[in-house]
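Next up: just one chain, as structure tokens, the form predicted on its own.
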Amino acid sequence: MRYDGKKQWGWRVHIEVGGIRMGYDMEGRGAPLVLLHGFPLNRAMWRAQVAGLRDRFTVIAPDFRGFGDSEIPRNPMTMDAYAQDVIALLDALDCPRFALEGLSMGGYVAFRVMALAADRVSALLIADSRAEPDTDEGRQRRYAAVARIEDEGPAGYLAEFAGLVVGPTTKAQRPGVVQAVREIIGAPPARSLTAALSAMASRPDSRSLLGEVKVPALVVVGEEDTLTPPEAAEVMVAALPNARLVRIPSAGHMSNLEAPEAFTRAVRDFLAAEFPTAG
């Protein structure tokens, strides 16, 4: 299944990685992007990305292990494990280069990937995300969310999360984005999201990584975004050594579900300025 720059895929399969299933979709043509999606969310979030960026490349979204099609985890997760994941899908798909974008906790796998493999990322692309771990009260929050989820069940944490993460904005105007966020999100198992939140709550510091980017990064924003808001953005993009920041107007932090058009607008004439052959 090597890329080869000329075949169009486009198929939704699973694949045995790490000794689990793990879930995917691969469509498009040309030089290939990786989506890495959000928390507690999975692969299906990247819909309107997806249609709008497979004519020119072909794009690969996973499921992180415990999400969408992929299995649950059997033992504790840290970041690196979900980029051991990723890595090894690409290497199973004959896929030595790639762009590679993440959203929210894809933005925190991202930044493992570049710590495990920066040489096979040709472009950087960071969404309403941040290099720097957790405060003392973050983490005590994520540990709190896992006592929750242990003690009653998913169900009612999941609920308020959905209203969480969208801005205020798309609340009043774009109602349906809330219900399209809890309808992606489903009924992960409670073991998957509280790997994921204990996972996201250990993350190693990721700042120190920024200065060593030597290709290309976007970093997008939803200006509504308050879990990783604008500031975060804009202390990244200082760091990078080669980077833009597009911050988008009245999304919050599912800036990609929010506004689609302008985020995949964005993502679009980012890779084409950067890669005007790609594809």
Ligand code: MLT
The other form holds:
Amino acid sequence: MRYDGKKQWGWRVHIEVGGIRMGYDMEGRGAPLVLLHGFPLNRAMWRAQVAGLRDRFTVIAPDFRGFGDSEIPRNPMTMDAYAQDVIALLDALDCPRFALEGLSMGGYVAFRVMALAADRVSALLIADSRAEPDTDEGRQRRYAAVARIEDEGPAGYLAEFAGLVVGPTTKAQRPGVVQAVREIIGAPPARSLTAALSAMASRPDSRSLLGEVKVPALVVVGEEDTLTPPEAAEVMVAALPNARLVRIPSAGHMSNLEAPEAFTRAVRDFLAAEFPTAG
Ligand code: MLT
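Given the form predicted on its own above, produce the structure of the same protein in the form predicted together with the named molecule.
All chains and molecules follow, beginning with the one already shown.
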């Protein structure tokens, strides 16, 4: 497969990579843009961005192991293991270089892709995420969630989740978004959730990578994001040599779902400015 900017793609498929089945979408034409989803969602969270970007980019959205259509992890996971799955998928798709975007957990994984294969990344886009590891308190909260899911199953934990990640404006004015988040989350298996929670709890500190990012970067944050707040975004922008910040008004942690038009416009404007001839 070659990205010559002329071909049209529109596939929803599974592929065997590294011995596991991975689900992914690939749609559009032009330079590749890889979108990494947040926890505990899956690639379906990117629908609006795929629709809004596929005229200029070949948008590739994988499901992390255990989410969406990707196989459930057999072993404990790490952020590097999720990143290796993404790299293996891109190898299998013959995609040597790509712009890379990750939201929240997708951002944690994007940093590990940078650690493992920086030379393949043409631009880095991080949304509602942070480079620093969990605090001790944050880690304890994750392990408490693991214990709860192991004890009682995922339903109660997941039912609360959608209400916690969106901002107050969305909660008050766009109840459909909370429902959409619930529907996209679906019913991931307990093992997928506990593996991801443990991987996030033990993720490495990616702050030292930031100064080494040679490519243009965009940091996006919902102004009402309390999980990875605007201050965390500002810290990343200050440490990245060539980054700009876009704050999305009236949106919380799920900024791409809460304000899809503003989010997609930010990505599109950034990529168009950095790669005027792409697509
Ligand atoms: C996510 O949206 O991916 C998670 O909320 C990230 C996190 O819990 O740190």
